[in-house]
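Just the one chain here, the form predicted alone, laid out as C-alpha cells.
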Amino acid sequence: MSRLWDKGEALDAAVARLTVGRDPELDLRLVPYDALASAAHGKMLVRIGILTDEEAADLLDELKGIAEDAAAGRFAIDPADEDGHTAIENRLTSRLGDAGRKIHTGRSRNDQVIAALRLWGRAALLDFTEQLLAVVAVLSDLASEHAATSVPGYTHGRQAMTTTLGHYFAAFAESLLDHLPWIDAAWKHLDRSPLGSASGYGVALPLDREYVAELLGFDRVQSNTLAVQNDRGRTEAMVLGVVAAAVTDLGRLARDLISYSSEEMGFVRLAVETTTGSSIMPQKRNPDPLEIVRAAAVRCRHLVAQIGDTYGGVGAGYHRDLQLTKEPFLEGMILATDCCTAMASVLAALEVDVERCRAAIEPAAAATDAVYREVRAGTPFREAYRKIGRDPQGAYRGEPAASWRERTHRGAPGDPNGGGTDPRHAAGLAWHDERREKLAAAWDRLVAG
C-alpha cells in the first residue's frame, strides 16, 4: 500500500510522523462518511463517463462494506496509509483493481476531507441538538413541578429577592432554547456540499457537483471552488462556537447545583448514581459530573479558539495547518454532547428538599416587595426605599418566604401564565426529526445502489 501522493520518494520517518499526526485515530469517526461521499461521487463519476455501471456497483458494494466494518470497530487505518482516505482507496484498488484506481478522479483529499466532516458535523450537531432538548424537558419539569418552592434569589453572591425553583429552572430552559435559531444558522454553514472544489481550483471535467449534493442531502452547492477551500476551518470553529456557547450555560446551571447541594446549602440531593466517591474519605458523594461540565464549557471555549487561531493565520487555499483543525472539532463536538446527556441524567434524578429552600430565605429577601407595597399604596418610590432600609429584616408583612406571589407580571416568578411549556421546544423537536429523516434518506439511497 501506498501514500495517495507518493511517488516513489523517500519521505523522512520523522517528518511523516509529525505530518500524519493523529489522522490515523481521528479519521475512524469520519471513515463510515467518507465512504458515503465517495459513494455519491463514483455515482456522478458514471454519469459523466469515468466509470461503468459495474465499476459503480462493485464499489458501492465495497464503500458500504468499508461503512459497516468502520461502524463495527472492524476497519483499520495504518499509519502508514496517513488517513482515512488513503486506507478507502488503497482497500478499493486491492479488491477492485482499476475501479479503485478511479475513484479519486476529479477530487482532492482537500475537498473530501471536507465533506466527510460536514457530512459528520451535520450528525454530530443533530446529536448534540437532541440531548441538549433532552435537557430542556427535564428542566421544564422541575419548573412546573415546584413553581412554589420557594427559594433565595442571589446577586452578587448574595441572597437579593426571593424567587422559586420553578422560576430558576425555566430560566435556564429558556436560555438552552434561545440556542436554537444559531443551531439552525449552524447546520446551514454545514449543509453546503463542497465536492467537486478539488483543492480548490476544480478540475478539468464536467462534474455534476448538483447530482452529488443532491445525492448526500446537501441543501445546496457551495459554489465557488476557492472559497470551499478557505472554509475550512471555519465552519467548523462556528459550528463549535455555537454548541460551546450552549454548554456554557450548563457549565453555569452545573456551578450552581454544585453550591445548591452543598451540606451547608441543601437546597437539592444529588442521586447517588450521578456521583462519585472519594477514595480516602468513605462519607464523601462529590458532584464530579458538574465539576467536568463546568471544565467542559471551558475546554470546549478554548477549542473554538484553537480552530480560529489556526484557520486565521493562514492565506487563501489549502494549507497543512488546517489538517489541525479536526481534532478540537471533533473533540468538542463529542465533550459538548456528552455533557448534555449528563447534565440530563443528573437533572432527572435531582431531589429538592422544599424545607431547606424555604429556611435558607433571609427575611430582608423580602424588602424589596416591601417597598412596592409602599408604592402601591402611593409612596414615592424612593421615599419608600429610604423607609424600608432602616429596617429591612423586619419591613414586610406577612411569610418573607412568599413574597415572590406579589410579582405576577409576564415571567416573574409569580406570572400564573409562567409555567406553561415553551412552543420552541416542540418546535425545537421538529427541526431535528426532519433533517435526522433527511440524513437517513441519504444512507437508504447509497445503500440501495
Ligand code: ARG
The other form holds:
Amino acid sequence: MSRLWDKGEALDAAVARLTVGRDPELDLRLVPYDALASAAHGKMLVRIGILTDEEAADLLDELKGIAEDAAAGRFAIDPADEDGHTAIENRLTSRLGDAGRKIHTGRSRNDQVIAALRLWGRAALLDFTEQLLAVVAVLSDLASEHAATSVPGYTHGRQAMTTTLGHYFAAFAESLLDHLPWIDAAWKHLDRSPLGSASGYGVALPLDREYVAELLGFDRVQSNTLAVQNDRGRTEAMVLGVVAAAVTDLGRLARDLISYSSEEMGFVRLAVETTTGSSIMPQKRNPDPLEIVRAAAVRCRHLVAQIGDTYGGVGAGYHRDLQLTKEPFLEGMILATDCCTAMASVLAALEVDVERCRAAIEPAAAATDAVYREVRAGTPFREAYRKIGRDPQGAYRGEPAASWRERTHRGAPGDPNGGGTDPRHAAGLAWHDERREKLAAAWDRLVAG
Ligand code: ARG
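Output the structure of the form predicted together with the ligand; the preceding block shows the form predicted alone.
Complete assembly follows, chain above in first position.
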C-alpha cells in the first residue's frame, strides 16, 4: 500500500522510519475507534450530499469489519502505510473503490487521530475507574473486617498512637473515592467531538458536526476548529494527570504494605499467588506487584510530564511532535488500570496477622490517650502532657484497644459510626455503568442513526 500523500517522490528510508515511529503498533489500539469515527463521518457525508446511501452503507459494513478485525488482532498496519488512518483508508479504497476515495472528504488525519484518542480515552477512563472502584471495594471490606484489629499508627515512620487496621484501610478507601469528581471532569473534557476541525481551519463544505457528535455519543462538539487541534496532548495530559494522582495513592499504599508484610513487621502476609519468587534464594516470596505499583505511580507522573512538555513546546495547530504524546498516554492509561487490577487481587488475598499487629504496639504508644484521660478529668493539657511524659511507658493499660476506643469523635479509630460504606462508591459504580452502556451501544446507534 502507500502513504496518502505519496505523489511519486522518493522518501529517505531513515526519515520514513523516524517519522512513522511506533505508529503501526500503537495505532492498532486506535483502529476500532478510528473506524467508528469514520463510519459516523461517512453518515454525515450522506447528509451533505457527498456520499450516496449505498456508499455509506458499504463503508459502514467495511468499517465495522475493520473494527472487529482490529479487536481480534487480525488487522495489520504496514509501515509503508505510515499509520492506522492510512491503513483504514487504503483498505476501504481497495475493497470499495470510490466510496473509499471519498471518505477523507472534510477531514484530516489530525482530527481523525484526536477523535480516535478521545473515543479510546473514554473507554480507557472507564476501565480505569472500574478497577479503581474494585480496589475501593476490597479496601472497604478489609476496613470493616479489621475495625477492631489494633495496630501501631505511625508518624515519621515511628510509632505514634494505637489505631486499627480498619481505620488504616478505610483511609485509603476514602482517599481513592476523592478522585471521582476529577475523573468526571476528565470525562467531560474527553466527551467532546473534535471531528470537523479538519487540519484545524475547517473546510468549504457544510459539515454537520453536531450530527457526528450525536452518532458517536459525544456530549457536545468542541467548537473552534483550531482549539480542537491545540487540544492534542493537552487533553491527554489532563486525563492521565487525573489518573496518575489516583495511582499515586495506590503507590503509597503499596509502599506501606511492602513494609507491613516484611519478616520484621509481619502485620500482613501476601498470598503466594500475589508474590513472585527468586531464581537464587529458594525461600523467597517477593512483593513485586506492590513494587511495580510504587514505581508505576512515578512512571505515570513522568508520562504526564512528557506529554505536557511535548504539547507545551509547540505553538498552535498540528505539529508532528504531537505524535509522540500518543505513546505515553496509551502506556500510562493501561499501566494505571493494570495497577488497580493487580492491587485489588493483592488486597483481596491479603492475610492479616491480628496477633502480630497487636504485639507490635509499644507501650508508650498509649501515652497520648493517657494525657487525654487527665484532660477529661480537668487537668490543663500541658500539665498532663508533662506528667505522662515523665513515664510514657507507664501509660500502657495492657490492652491497646482500651486506648483507641476512647477516641470516638467523627473519623477517629474508635468512632462508633465510622467504617460504614461510603455512598460515593455506589454513586461511582452507577456513573461507570451508565457510561459503559452508552459506549457499548456505539455501533448499534450508528447502524440505526
Ligand atoms: N500519525 C499521526 C499522528 O499521530 C497522524 C497525523 C499525521 N498528520 C500529519 N499532518 N502528518 O500525529
